[in-house]
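Only one chain is shown below, in structure tokens, and it's the form predicted on its own.
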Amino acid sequence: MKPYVILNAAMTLDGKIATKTGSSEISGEEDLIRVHKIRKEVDAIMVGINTVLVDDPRLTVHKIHAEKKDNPVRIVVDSKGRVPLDFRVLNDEAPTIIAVTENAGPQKIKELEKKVTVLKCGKDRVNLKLLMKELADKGIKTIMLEGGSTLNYSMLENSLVDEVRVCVAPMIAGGKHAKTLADGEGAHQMNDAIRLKLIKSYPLGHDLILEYIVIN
């Protein structure tokens, strides 16, 4: 048993979410509103280590109306414990879950333990099937993946995503040392790559948004 989950993304046209200095302003402001009612819908938001480093994000509910019950359950997979102790994902505007591994520093662990509950999930990478079932068993139904890419990648791979929603801005960055939508070590051949079935599209202000469901 898992929780359902829908990895959405903004990208370029060319696949890139963020260029290769880490920019990522892609989407207009009609798409973050999409994004946030998203946000109000689901159990949790989760995301990598990476995302929070680069972007300190609130991973809360605050482009549309809302109170502070609406926010979901922030959960970031960082395996050794490295997010720092004064970035909002720590704050109190909504619970925090942080998966790590046995390989965390002790003394962070029981500083994080402070602020929001700590996982331990696997020795030296977060085994994301094992934190799924702990993520279900403690009632997370529905969880809206924010990346990174790594982390997207990683996802799909476990088969552990149901829904792919992306955002398709008009515009080229380029770069070969530019993240993708999902990077990581990716398919050997285009017969393992993973498919998904096209269930819905439309214009949204300058950009164009498809979803997809996973199909194996």
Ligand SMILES: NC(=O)c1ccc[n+]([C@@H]2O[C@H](COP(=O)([O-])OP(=O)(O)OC[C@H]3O[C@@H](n4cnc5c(N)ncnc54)[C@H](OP(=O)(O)O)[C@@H]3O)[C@@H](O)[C@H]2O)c1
The other form holds:
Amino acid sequence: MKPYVILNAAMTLDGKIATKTGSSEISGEEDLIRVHKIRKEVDAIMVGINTVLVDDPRLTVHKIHAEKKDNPVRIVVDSKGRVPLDFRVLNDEAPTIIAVTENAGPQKIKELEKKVTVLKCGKDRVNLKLLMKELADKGIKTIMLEGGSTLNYSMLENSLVDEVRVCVAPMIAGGKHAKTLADGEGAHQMNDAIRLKLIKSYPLGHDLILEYIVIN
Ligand SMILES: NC(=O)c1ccc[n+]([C@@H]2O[C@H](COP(=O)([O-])OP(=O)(O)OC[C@H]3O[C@@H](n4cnc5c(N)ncnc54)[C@H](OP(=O)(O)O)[C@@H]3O)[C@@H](O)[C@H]2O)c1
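Alternative state: the form predicted in complex with this ligand, after the form predicted on its own:
Everything in the complex follows now, all chains and molecules, and the chain you saw is the first one.
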């Protein structure tokens, strides 16, 4: 068993989820509200460590009315346990799970364990299939995957994503070093690309929302 995973992202028309400097204010206010409504519905939100290091996000429900109990579990995929101890994802607004590997230092793990739950999954990089199984065992049934590009691609490549929802903003950021919806190694042939089926599309403010299910 694995949790049901919804990959959600905001991107520019050219598929960038951040500029080359890491600036990522893409969504309009209406889209932020849409995202926070999903946060309120899911059991957990998952992000890669680079997203935490660049944005220091709270990963809570705060754009719509919500109580502390409405905050989903926050999961950070962080092989070496690099998350700084004073970052907001470790505050007491919501429970947090840091997924690390044998590469994380024992001292840092001890310090993290004073604040949050630490799960060891794999040797070099977090073993995402194992992580999903452990999260399902903990009763997590639904996850919103909120990036960034590297983790998005790894999750897709491992067939762990069930839905993709994107907010396409009417902007073009350009830049070959700007992060896209899914980076990582990428497919060799277009035949190997991950296939999706469009199930819903609608304008939201100045943006366009596209919702897909993953079919392979
Ligand atoms: N517009 C949006 O919707 C949106 C959403 C989120 C993020 N962003 C932007 O995306 C950028 C960050 O993206 P990113 O691609 O650099 O980083 P990321 O996907 O947030 O984090 C990637 C890191 O996760 C760790 N990781 C551990 N196990 C992994 C595995 N099995 N597969 C993949 N990653 C694994 C690796 O670091 P270790 O080896 O050290 O563990 C890896 O470098 C930021 O600029 C952020 O603002 C935009």
